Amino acid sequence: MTEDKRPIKQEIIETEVSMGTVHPAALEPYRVRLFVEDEIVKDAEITVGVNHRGIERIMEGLPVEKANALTEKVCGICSNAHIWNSVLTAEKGLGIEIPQRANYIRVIVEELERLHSHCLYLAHGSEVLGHETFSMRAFYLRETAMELLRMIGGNRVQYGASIIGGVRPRCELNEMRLQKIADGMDTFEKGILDFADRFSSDPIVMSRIEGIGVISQKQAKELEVTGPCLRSTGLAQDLRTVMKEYEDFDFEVITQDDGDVKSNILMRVLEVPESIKIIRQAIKNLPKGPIIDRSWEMFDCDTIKSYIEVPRGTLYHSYGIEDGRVRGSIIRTPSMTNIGAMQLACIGDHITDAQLCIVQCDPCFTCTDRAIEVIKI
C-alpha cells in the first residue's frame, strides 16, 4: 500500500460575527459586524444611529440660552464640554469678553470633568478586559472629581457652570469651596498614582494589552484621529495649547508611541497629573472680580465656529443667530472619527481582543449619533 503524497487542499472559509446593538461588553447601543478567518478579524464595520435624537433639529429656532442648556443633553460625561463650547460659539459670534475670573472657573470645571472622564474610561476599559477590581479602583477615584463637579455646579452630571457672559452665581469658588477642591486633587493625585503602579506592574493585563490595535501615525492623520487616540501615536497635537482660556496654564502635552491598546490607557493616566497641575494653578492664582459680564446685547449673526479640546478630542460646534433664536446648529464630536478608525485597528487581531480594539479610543456613541443621511437612489 502506498501513502498518498498529494497535498490537502484547505478551504478559506470566512465566518461574519455579530455583536450588537445590545452586548455585554459594549457601553453603549451600536452595532459591530466582524469578519474572521481562523478567529483573526479580517474587515470590519461598526454601525451607529440607535442613540440618535436629533438634538440639532431641537436647537433650530430656541433662544441662544435655551439651546446651549440643551446642548448639556448631548452627553452625560462631557455635558459642560458641550454647553461651555455652546455658550463660547455665542461669545465669539456677539464680541463678548468674559471675566477671567470666570474663565479661571470654567477651566476648573473643564480639568474636572475631563478627570472623571479619563476615569470611567478606565474603569470601562478594566471591565471589557474582565478585571473588575481595577474598574472598582478606578470608579472610587472617580468619585472625588464627581462630588466636586456637584459641589460647584449642584449636579453629578450637568452642572450648568456657563452661561453666555461667564458662569452661573452658584458656581462662584469662595474659600472653602477652594480648599475642598485642593484636598481632591491630593486625593486624586495619590489615587492616580496607585492605580498606575498596579496597573502596569501586572503582568496578565499589560499581555493583554500590548500590541493590541495598532493604528500607525500615517493612518490616524489619514482617518482625522483626534485627541487622545491621536497623541498615542506620537502625535503632540492639543487644543489647549492655542486656546485663549489656558494660555495662563502651563501643562504638558503626553504622548505615547505605539499607537495600541495599551498606549491609549496610557494617554488617559498620565494625562490625570497634568490635569490636576490646570486645577492647582486655578486655585491658586484665581483672579478677583466679577464671574459675568450682562452688559452684552443679542443682534444676528451669520454661522460662528468654536472649536475646543475635551477628554476625547476635538469638539466642534456652529450656529447662526437670528432675532436671538439659533439657527443651522452643527455639532461635531471626536468620536466621530475616531470610531472610524477602530475599524481599522481591529484587523489583525484575535476576535477576543476585537471589543478592547474599539472601546480603546473612549467611544461616546450618544454623542456621535447626532445625524442620519437619507440618500435616495
Contents of the next structure:
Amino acid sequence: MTEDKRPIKQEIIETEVSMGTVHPAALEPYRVRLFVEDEIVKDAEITVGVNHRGIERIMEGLPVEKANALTEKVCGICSNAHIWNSVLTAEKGLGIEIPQRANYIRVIVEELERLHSHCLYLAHGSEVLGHETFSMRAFYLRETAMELLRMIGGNRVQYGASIIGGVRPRCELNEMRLQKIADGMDTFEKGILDFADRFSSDPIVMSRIEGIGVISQKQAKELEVTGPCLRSTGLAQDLRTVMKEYEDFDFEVITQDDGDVKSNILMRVLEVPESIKIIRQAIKNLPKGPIIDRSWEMFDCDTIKSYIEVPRGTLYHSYGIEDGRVRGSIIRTPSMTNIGAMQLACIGDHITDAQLCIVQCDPCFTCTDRAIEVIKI
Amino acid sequence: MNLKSFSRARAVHLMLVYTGGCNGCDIEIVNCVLSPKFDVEQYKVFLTWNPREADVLLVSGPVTRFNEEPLKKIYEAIPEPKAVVAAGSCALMGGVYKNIHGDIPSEEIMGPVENIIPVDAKVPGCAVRPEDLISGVVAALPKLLEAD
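Can you return the structure of this protein in the form predicted in complex with the partner chain rather than the form predicted on its own?
Complete assembly follows, chain above in first position.
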C-alpha cells in the first residue's frame, strides 16, 4: 500500500517553475505551476479556463436536436461520447425506447472511439517520455480505428452517429461494412499485442516509467478520480458494468495495482482487447430491424441527468426541456475530476517527470474548460 | 531557385498554435506529421513548438479571449519570412462557437483568426482532413520560398 502524498505548505517557496498558458511541452493551453525544492516537486497547481468557450451557454435555448449536435463539439477526441450521452439524456426524459440495432451500432462506434482514444494516449505518453518510435507505432495503429470511423460516420473526427430515437441512416452497417470492421479488429488486435510485447520488454522505457507519479487508492477515492486512472490504482469501478446499453455484452474490468505511470499505460493497453471483444460480440449478434424510431413526441421535462462511461472516465450531462428547447445545461467531463489526481501525482517526483505525471491521467483540457463551482466539503 | 529558398525548402518547420477549439483539428495536424500514414516528415517538414525556429504558423480553433494576446506574441516572435495557415472551420469563421442563434451567444470568442493576425492560406473542414491540411500548407509555401 502506497502512502498518501500531501503538498507541503511553506511560508517561503524556494523556486516556482511555471509553464503556460502556451508552452512547447504541452500540446493544449493550460497553466501549471510547480513549486520545486532541489529539483523535487513539492506542490503543483493546474489552472484551466483558457479554452472556455461557454458551450452550456450557447446551448441555452437551442432546439434539442441542434443542442445534441453541438455537444459533439465539446471535445474532438471523445466526440461520440458527448453526443451519445446528450441524446441519452433527452431519451431518458422523453421516455423513448430505441431499436436494439441502433443501440448495438452506438456501442460499436463508442468502442471504436475508445480504441482510438487509448491509442492516442499511448502515442502522446510515449512522446512525452521521449520515445518517438513508440509514438509513431501507436499513431499507425490508431489509423485503423480512424478509418473505420470514417467509413461509418463519414468524417474522421466528428461523426455524429447518434440522434434522438436511434442512429443516423448514413451510419447503417451493411454486410460489407461489418466485414471491414471485423477485418480491422483482427489488424488492431495483432498490432496492439505486438506493441504491448515490445513495450513491456523494453528495459529502458520500463525503468523510466516505473514507480513515478504514484497515486494511492485511498487518495484516488477521496479525489473522486474516475475512469482508467481510478482502475489503475486497483479499484474495479466501471460504469459499463451497470449501464443498460452494455448489458448484452460480456467483458472484463481490467485493474492494475500500483497507480503509477506504468500501470496507467498498461491499463490502456489491456483495455484495448476488451473493447475489441465487445465489438466482435456486437458484430456477431447484431439484431435485424430498423435503426431509427421517429415516432416520438416532444414534451416539457424537468432536469434530466445521465451518466455514462467514456474512454477517460465518467461523463455527466444534464438539462431540462421547455418547448422543445434546452434549458439549464450542465456538462461535467472526466478530466475535470481528474485534475486533482494530476496535481498530486507530480508531488515528490523529479521535475523532469512532472509533465509525464500530468499526462498519465489522460488530460483533455479542452473538454475540461467548463464553468464550475467549487464546493468545499 | 536561389540558395536561400533551396535551403529553406529543405527544412520547413511548422508551429501549431491551439487557440481553444475542440482538439479535433490539433490531433489531425499532429497526426499528419507523426503518423506513418501521412508522414510529412519524409518531405522534411517538421513540427515544432518553438516560435523562434518556425516558418509556418498553423492556427486552429476560434480565438478565445485569453488566447488573443499569446497568439499575437507568437506571431511576432516568428522570424520573417513567415506564412500563416488557418485550419478548421473555427479558425476560418468562428465555427459553431461564434453564434448559432441560441438565446445567449457566447462572448468568449474573439472572432476568426483573420481578425487578429493576417492569414495566408485557409483550410476548411470540421475537423480538417490531413490530406487537405497538407495541400493547404503546400499552397502557403511559395510565400516562404520566394521571399528575399
